[in-house]
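The chain below stands alone, shown as structure tokens; this is the form predicted on its own.
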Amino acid sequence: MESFLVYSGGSFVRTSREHVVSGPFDGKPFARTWLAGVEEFEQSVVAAVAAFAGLKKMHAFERSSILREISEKITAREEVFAGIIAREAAKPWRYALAEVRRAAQTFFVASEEARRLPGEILSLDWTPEAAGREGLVKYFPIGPVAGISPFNFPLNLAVHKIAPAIAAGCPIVLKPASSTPLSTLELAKIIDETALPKGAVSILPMDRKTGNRLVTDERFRLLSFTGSPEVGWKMKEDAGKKKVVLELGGNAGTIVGASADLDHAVKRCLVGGFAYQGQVCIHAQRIFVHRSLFGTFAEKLVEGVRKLNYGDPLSPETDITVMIDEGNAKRVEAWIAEASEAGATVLCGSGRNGNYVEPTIITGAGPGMKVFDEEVFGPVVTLNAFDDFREAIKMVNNSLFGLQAGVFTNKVDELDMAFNELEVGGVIHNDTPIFRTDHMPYGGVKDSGLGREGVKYAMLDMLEPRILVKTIKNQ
């Protein structure tokens, strides 16, 4: 059984609490790590505080070079990382490999952004009292960052906290999900080989009680959390005076207008609805289709779902596999049954075997049903018909969440309407909400969170502006 050591304050350590990681697909233990306790937590925070002095003084080209080095080393080991993700998260190989490549890209983007931290010269002489003065605005790293990342993108969503922190000059202590800690610990081996000050990055698998110290410890200046709304908003209450960035998911809507390319929309909704078993924050959960296309769209989507290959996540041929655990599979099964009992129609799927849930398509779901109101985080999509495009926008907005939305239309006025009226953080044209590149602003409104990820936008939360008001001679 392979061992992955905890990375605490620049050192690889074992603790008194061994943590065995089993593959969700076959349930078999395949690796072990250890859970950090109070001692390792304190060691990491002290090291982060100490590393801040050196990290913030590093030149931009130095941080950029380190970030590019990490990117290149991830690429050189991409199949190793993909194998770990496929096993620990039951992510099909093609999606695991894509995640690794995105992680490398995220570090590459951070290497570029490290070279262009924001700053400006500000004219102040807008009033007579300010004559003879000008301002220099410079941004300074905020200090140690606490990061908590989820199981569903165990490498890249962790990297979306680590890479911007390094680029901004902030040390970071990161807690990966307990079920999927291995890919970030593998990343620690690469980080340790760089010229970063020891303690600039710590990666600590922890239980929830110990991990909550990331939220409450006043030595951290920012908390970045990706996970469930219930946990995230409670963390914000407990975080004290530190900044908080929350990415909390949603029940993303997709609109398929009358002018849409039907076959393209079906193809993309298959991916958006069922990639990684729907365990994606921007999973295309609620699909609204113009009534003129609805019947054909539903038939084609069902046909596509039935062609998805179920199997071992390590196989390149696998499209869909098991969920992260049986508890979540049972929850999804219960939500499907609830919708069916309330009058919705299950067109395909709904069966469960252990932690495998069949890809499921439901029509007639609506407010009051969990598959419509809440985040399924499973392989379930709902289909509803609409007659008027503005009606579809209202249906998408009828949600506590607002992360991203997809809009299939070839009409400029409909796209403009969607962009201006959808209550979301991002609108994706002729694709589902699942589309994301790693340098775009990413985040939501309402219960979907607070702040934005995407390297440059994450860095802005990790930097504080400071102005020098300069008196100009001879004025």
Given for the second form:
There are 4 protein chains.
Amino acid sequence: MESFLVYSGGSFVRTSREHVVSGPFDGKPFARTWLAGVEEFEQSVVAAVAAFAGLKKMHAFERSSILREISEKITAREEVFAGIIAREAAKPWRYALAEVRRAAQTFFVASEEARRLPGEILSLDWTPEAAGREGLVKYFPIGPVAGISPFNFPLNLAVHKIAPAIAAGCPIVLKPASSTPLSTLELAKIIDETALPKGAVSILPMDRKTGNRLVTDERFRLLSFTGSPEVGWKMKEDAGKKKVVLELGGNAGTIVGASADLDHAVKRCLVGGFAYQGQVCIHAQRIFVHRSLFGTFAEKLVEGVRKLNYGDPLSPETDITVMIDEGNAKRVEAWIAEASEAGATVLCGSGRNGNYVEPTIITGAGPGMKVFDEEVFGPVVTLNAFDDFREAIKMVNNSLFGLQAGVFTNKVDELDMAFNELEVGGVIHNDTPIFRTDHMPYGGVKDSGLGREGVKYAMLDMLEPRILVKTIKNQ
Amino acid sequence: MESFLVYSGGSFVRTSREHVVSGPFDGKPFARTWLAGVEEFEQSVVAAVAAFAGLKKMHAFERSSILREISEKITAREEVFAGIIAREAAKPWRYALAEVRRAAQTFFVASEEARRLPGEILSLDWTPEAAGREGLVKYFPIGPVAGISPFNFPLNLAVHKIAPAIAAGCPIVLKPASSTPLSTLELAKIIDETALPKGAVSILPMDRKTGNRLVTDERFRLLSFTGSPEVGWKMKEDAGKKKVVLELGGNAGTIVGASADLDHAVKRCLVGGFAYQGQVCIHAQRIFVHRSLFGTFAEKLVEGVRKLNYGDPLSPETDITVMIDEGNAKRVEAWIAEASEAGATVLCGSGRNGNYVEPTIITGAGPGMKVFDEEVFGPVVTLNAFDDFREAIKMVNNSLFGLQAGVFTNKVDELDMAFNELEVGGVIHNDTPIFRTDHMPYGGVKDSGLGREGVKYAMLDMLEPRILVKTIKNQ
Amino acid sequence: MESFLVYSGGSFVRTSREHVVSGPFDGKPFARTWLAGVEEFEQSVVAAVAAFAGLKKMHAFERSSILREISEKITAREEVFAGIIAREAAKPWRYALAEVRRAAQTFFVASEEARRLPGEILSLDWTPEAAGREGLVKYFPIGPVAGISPFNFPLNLAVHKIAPAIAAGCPIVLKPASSTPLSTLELAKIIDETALPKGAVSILPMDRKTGNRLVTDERFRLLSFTGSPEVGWKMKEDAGKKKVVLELGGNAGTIVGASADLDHAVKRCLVGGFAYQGQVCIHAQRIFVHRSLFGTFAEKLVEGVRKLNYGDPLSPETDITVMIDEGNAKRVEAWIAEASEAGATVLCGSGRNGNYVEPTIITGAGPGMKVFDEEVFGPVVTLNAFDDFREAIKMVNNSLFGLQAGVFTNKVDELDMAFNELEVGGVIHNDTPIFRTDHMPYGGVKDSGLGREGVKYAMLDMLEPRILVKTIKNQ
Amino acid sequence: MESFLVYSGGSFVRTSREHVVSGPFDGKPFARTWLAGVEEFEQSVVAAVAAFAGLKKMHAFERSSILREISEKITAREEVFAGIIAREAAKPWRYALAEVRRAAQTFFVASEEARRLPGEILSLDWTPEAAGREGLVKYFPIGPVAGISPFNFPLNLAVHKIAPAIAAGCPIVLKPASSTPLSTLELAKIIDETALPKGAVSILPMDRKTGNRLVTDERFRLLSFTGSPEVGWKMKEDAGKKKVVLELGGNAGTIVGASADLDHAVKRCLVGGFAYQGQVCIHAQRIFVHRSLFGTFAEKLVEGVRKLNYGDPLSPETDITVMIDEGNAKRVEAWIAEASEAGATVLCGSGRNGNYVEPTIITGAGPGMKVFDEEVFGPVVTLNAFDDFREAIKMVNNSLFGLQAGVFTNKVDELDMAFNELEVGGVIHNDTPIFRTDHMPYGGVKDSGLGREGVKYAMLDMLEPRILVKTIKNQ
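Let's compare: the form predicted on its own is above, so bring in the form predicted in complex with a further copy of the same chain.
Full complex below, order starting with the chain above.
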């Protein structure tokens, strides 16, 4: 059984608490790591504070070349990383490999952004009182950053915190999900080989209580959390003076308008609805289809779901596999049952077996049912018909959440309405909400979060503007 | 008969060459001005060079408040200006008043842009050789500007050179069209009341030979010309070392797609095709209508044209009146005849009377006919049907020119294709090419010109970037 | 005694709790207003939520012209406003008038920014997976904003919340300081005359308990607070899911380097140290002077302080007058005594009389004394000598706070060091930290706050980016 | 003798005119290439026009990865390239290698910029007439580009045209200098291996007459020329309708102020004055030293020059070697003689031997002498003393040229004056004008040129903005 040491303050360490990781697919322990305790936490924070002095003095080309080195080394070991992810997260190989490639790309983008910090010169002499003044605005790293990342993209969602932090010149202490800590610890080996000051990055698997120090410790200037809404919003309360970025979830909506290319829409909804068993923040949970297409759409989607290939995540043939754990599978099962009892129809999906939930499509769901109102984070989509496009917009907006939304349409006025009226962080045209590319601004409104990630956007929260009001001598 | 003195180097002067201005509508002389000669030209250039020293030292709030003052004074006298324009250019009152308001707006926009010169801080340390270097980029006025403006918007197209020049800190010597010099000379009175250094602005009506010194004199750092293509491109050759901005004309195309709102399209094409007798650079000259709508469109457009009210430009009721001169009217008459002889059909328009040409709609025109290939600059539009949207794009692009184009459509893919494929400076959605608002980037490609105007964009050509490579001591 | 009605949800109302306002200078009641209770608060919030629908649909020119109208009307009544401020806040007339002019300018800047919301087009096709995607990012108003403003700039610091909110399209409910509510209620009269939807702005004097609803009510999407650090940071904890902007105070440092123009530095430190009795967030509290200049500097500063003219704030001759209340005067007196007892020397300032504290200069103060470590918010400055510029930087940074800092120097390396090393939001060259112009980014780091104001910067927190991921059909 | 085929329209070809290249150092023929004639020129242009259709449709990641591939392959073969440059241009090995690395960096920067074309969304509804309009501005490649590059940086100055063209999506036909065509033809081999459409890049050594077709042929939309002022400005006249970018030379000035670090200044002036025998556009030709430092400076500079190591450019020990040809060496010799006869003093430099000119330092030169007024483009610097900084600025500005200038100072007011007053494209702080890093904006004013290069800046001239005026339906 392979061991993955904790990466604390620039050293790989064992701690007193061994933590065995089992694969959700076969339930077998396959690797060992350790949980950091208060001691390692303290060591990491002290090292981060110390590393900041060096980090903030690094030249742009230094930060940039370190990030590029990491990117290239991830690529060189992409199959190793994909294997770890497939195993620890039960992510089908194809999606695991895609995640690794995205992580390499995220570091690559950061290697560019590290050289491209914003900076502007402002004329200040807009009034006689400010005659002779000129403003120079530069951006400076804020200091140590605390990062907490989830199980569903165990590598790339951690990288979306680590890479911008290095690019901005901020040290970071990151807590991966306890169920999936291995891919980031594998990454730590690569990071450790670079010229980064020791302590610039720490990767600490922790229990929740110890991990909560990331939220409350005032030596951090920013908390960046990706995870569930309840946990995230509570952290905001406890975060003290630090800035808080929250990337939470939602029950994202997709609208299929009357002018949509039906086959294309079905194909994309299969991916958006069932990739990684729906355990994706921007999972296409609620699909609204124009009544003229509804019947055919439902039929074809069911047909598509039936062709999904169940199996071992390590197999390249696998489309769908188990959920992260039985607790979640049971929750999803219960939500489906609740909807069914309340009058909704299950078009396909015959239920749960252990931590496997069969891909499920539900019609007739609506407000009041958890599968419609809350984040299902499982292989379930709801289908509803609509008559008027504006009505579909309202149904998508009728949610506590607002991360992304998908809109299939070829009408200019519908697309304008969708972009201008949907209360979300991103509207995806002719695709489902699941689309993301790693340099785009990404994040939610309403209960779905606070702030934006996407390398450059994540960096902006890790930087503080400072203006020099220059006085120009009258010459 | 009112007299308008020449504004040369900060003084209002008479010269040895009186120039009587007659109104195109009734042909009667109604005002007197003078043509500047070599002496006044020289005086203006010397004063411009001298004024530059003061202009470039002015604080932002000083340039800004002068521009705002001019804007407000134009507004206060808008009826005076509109009367002059209506008379000198035979522009129907409604359009003349709109032009004056746009001129006030252009100065207002410039009063903002005067305080908003760009400026950026660049990290330069992308390689070890540049460690410790930081770039500060500021923009500095280039020096005296030569402006030449046309008859058709005698005030606002001159203002599109004068206002940016003041905002950027550049002196300007402007030659208005000889047929319509009065509105800019009226403007000179307002400019003269401001705190601008004397000589910062000169307005010189000149004959073409004297005016050509604006092109060749090396003391100017920029020539900004709005007028006809042949003249403009020749000037580029003769302009020596100075920068050249050319705002020329075209034979702009409009596409009415199958999904268009027909009545709206007809209404807008009436304006785009016949406002100011078509004497507009972005006149909707060539209209391509989807075959499914063609018959109805043609019928309704003819009907609309028949309702246009002919009359004295000074009357608020007038929609259409005479052209600028008989020479142009005869040219347009001949072009219509040429098309007709070559097989095109004149749907409406019964010809010329003096310098009046009746609004004319032609179907069946095409390549090889002047009304299709060249800039008609008169009250003539051609109508053609198309079957495939891509074909319509090709027909619009089948031109030496590329200023703006109009596209009526509610299909996303058509609008994307139009934006990405039309070889023009601006694509106007659900309107004809005639749309312009004064702060937007405006200008043509191919034979339609070089560079962009639109206050901020015009200013960019009047400014020169300068980088300070700052060396930061390692501290 | 003049009455100022509460402006709640678009109506001017009396409430059940009368609130009499007395002038700090003579202690006499001079005006009456009312405190809003839960009922008015609720009315205002409901109206704000309702107004949002209208506000967010307004065209740019509509929001812009309303803001310009308000700016012009403030200017037209500038003496009325200055009189109110002088009286309610005991602000010397000269400074009161300057504040009113800045408030007019703040609205004017907002009238420009209302038309200049950011927006960008991003190429997204950086990887094969994103081929054919294009990103359009626009900014949308977030919804109702809660504002809380302090007594020291009772008009302009409220305006720095109201004007950006209108410009961004967000309704706002603002609580002015209870001691100085009148100038904002006077402003409400002007706002009410505009075409803003009723309820877009409410001005509610409230007791602290009722006012705290602004912090906790989840219908607000942003809390923007200007005031004291303890209060501000507590609010951040209680703010729930909303964004929080905090503009707090500090104990700002000023460095006078060996190359400084001594007379200029003294002159500016007199203003920075004693304008409005030091009751300014960016008051020049701690002055560090190079040893070579220290003696002369201290002498001249004391001499300058002795010439300050004490008197009625309504007199244009007055330089200095009473503090806001006796509690604060006593606190300042106690802090001076503490420093004195701990060994510091009081160069000038003979103590307190009622709510008047004589301008005080202290040498020999240092860490451990409140006048050095905390925000004195009174007419007190400390002077210390330094030998090495780097040492001076460290002394300024040796603070919990970091709002602005002043640096008098003519050396490039010192200015670079100051800009790159001072842990503040703004470094003011050849002036004290007190410099601010209303469109510049303004705000603090460390305990001095979170986020930036300055119209455009304040607006960015009131706007939410939304990306449209456009899918371009391969054509 | 190695052969380098001409790269025309995607094919490597021989032509009827063999062209033997000799090394300036030993005068011996060492390689063979061919001159393109009218036929190859025509083939290249036709292929460029054809390639444009494919180029402009490429995804960002495609253009980007091609540019990165070229960059990496240059690096992989850097010694081969350095050997060619050292030999064909008589460039000392150290400088030749540095040039190759810069060329690789230039392509790398272009690989980033290819994904970062600008694009903005503008609110257009600033007036009621524009209500409901929104502007989207994107940038499109203009079409085929003509490039002409000089002998002195035979690789990197060609790359500064080729790399931006590919990044922008424009085909390019480039003429290298006839004396140094080999390094670009070597580059062609790498370019040919990429997925670029055939004809996207052609490299055509040509005689001047044939090469002039690049200037006059209207199928090119831009002429980008780097070379001598006379030739460049004449091309501008002949260029027809195409845009013109001119990177010409100058007689750059350097100011050494009284506060300068003398040893540092001497060290940098040795490089700025004598690197590549002064055959650099931004050669530090005229050095102005504050009188307090003048004597010591002159002494140390002479001392430094005496230590320069003469030898074979292929040797890594060589600091200085022969000029490009005897004609230029004779010209420089004559200019030195002219200065000497007019009263200037030659501090060091004993004249010419074949095409070698000994590094020469002249004091007492001034206006009226060619070594002061014109571009010497050889190993000659002039030294003058000044008393007042403003006077030094005037001396630098007393020139027809304005490319870059160097300023050694530690005074804020002097640096401000230098940045704000020097009439140049770039002011280099604490270094000579010779500093350039490849992503910074670079170019001259006055007779030194038109426009800016530096990848992103070069691309801007290869792109045309197009605005979509979107009409948003009122919903």
